[in-house]
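First, one chain by itself in structure tokens, the form predicted on its own.
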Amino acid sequence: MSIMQYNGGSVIAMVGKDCVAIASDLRLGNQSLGISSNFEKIFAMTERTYVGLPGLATDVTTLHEQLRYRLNMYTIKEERTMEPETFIHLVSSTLYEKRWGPYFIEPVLAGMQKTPSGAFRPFVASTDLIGCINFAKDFVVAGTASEKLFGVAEGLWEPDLEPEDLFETISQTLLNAVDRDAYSGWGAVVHVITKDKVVKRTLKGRMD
């Protein structure tokens, strides 16, 4: 078994019309042994930037603290909020620094990017465990159920979804995909981000 699958867990981010959503399951396991059904993998880095960290649970905690420290240093030095596009490059360089002994995590980022005109546009991206960035205009996935997530998302996602429709789409995608994966599931958490608010909902999932 790959170390990436040791604790299980999956994350997906999707683009909508002037909104973006990121969702993860809540399972923490030791291979096929379930340990917790309340292990959140999505963290709010700024008001409009959320990052999901599926992978080895110890590295989730370590990398989250490392990113939080670097983000705070940026905020103090630059006296402004870091934008999502800048943040994914910070994630990338943080992971690439450790490429010879990497963090076993594939981050997924979702946020609302400020444009030069002052408007906001949805932004999603992901990286591999050594920081190679994957920008997307539709959705990004990571974790043990990533193949199933790709399949369901390809079938359900469509452009310009309103926030409520995006919530429904990402929820159905995640719940149906993790049902077909032994290492993910046990409920889910969904964040829908718009330019002026973030709505967080917790979903019940199969517990078998």
Contents of the next structure:
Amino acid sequence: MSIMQYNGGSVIAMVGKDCVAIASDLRLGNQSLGISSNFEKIFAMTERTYVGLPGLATDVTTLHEQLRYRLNMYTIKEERTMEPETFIHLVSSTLYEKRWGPYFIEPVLAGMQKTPSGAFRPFVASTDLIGCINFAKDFVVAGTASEKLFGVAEGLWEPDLEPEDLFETISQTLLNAVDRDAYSGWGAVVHVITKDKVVKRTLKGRMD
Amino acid sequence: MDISFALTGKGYVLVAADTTAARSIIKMKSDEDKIKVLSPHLLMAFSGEPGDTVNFAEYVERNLRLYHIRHTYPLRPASAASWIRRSLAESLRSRSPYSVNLLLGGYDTATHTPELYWVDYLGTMTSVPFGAHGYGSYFALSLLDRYHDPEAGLEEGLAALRRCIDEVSKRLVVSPGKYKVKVVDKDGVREIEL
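Would you mind giving the form predicted in complex with the partner chain, to go alongside the form predicted on its own above?
Everything in the complex follows now, all chains and molecules, and the chain you saw is the first one.
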């Protein structure tokens, strides 16, 4: 079994109309043995940028601490917050730095990007474990249930969903995908991000 | 194979570990203490590669003691756990990694909450209501799913712990005979005879 599947866990992010959503399960396991049903993999980096870090759990914590440090240094030096598109490049270079001994994480990012006119546009992206960026227009998935997430999302997602509809779509996608994956599940958490607020909801899932 | 359990209750954390020191199929000792007292309100049960375990536990103990002396107050459980996790995560990608699994039980004297962290040799850390390491985890986790109550008093907590130990003794082929049990609460750390 691959080290990427050792602890289990999945993350998905979707674009909506003037909003984005990012969701993950809450399981932490040791192969098939469940250890915790409260292991969050999604972290708020700035007020409008959220990153999900599915993969090896030790690297989830280490990479989160590393990214938080680099983001804080940027914020202090530049005296401004980092935009999501900049942040995904920071994630990419942080991962590529460890090209020959990588962090076993496939990050997923969701945020609201500031445009030159001052408006906000939804932004999602993901990378592989060595930092190759995938800019997507619709949705991105990662983790042990990624194949299932691709299938369900492909069927349920449609363009220009309002925040409430996007929440419903991403929740159903995640819950139904992780029910077909033994290494993901045990509850879920969803963040819906709009330009001026973020709503976090914890979902009940099947506990088997 | 070492076995350790820990569970939280109303204002306390119970930590238990077996007391056998074995080499291959031979028991060398049956009164080994595998639970270290790291600070006035922090306990650590350690298991894993013999040699690594005691060495790492003492390294942690001395560093937390140094922090206590330098600052006159000890690290709070969450911060101590974070530091210990980082030590393990850095060690994992070094030339000679420690293979040590931990259960960290502490009582936060600032927020008056009992805290329990499950940590493995990879540097995986998570906050749990109850946890276990070794072969005992296959029995204890499912038992505690049914019988654990975060609001239970000490006697009820000990009863749940006894269930885990009894089940391991009954079902595990190579079960250890004796356990050491320690508790941490607002009054600090003390040992309990089961």
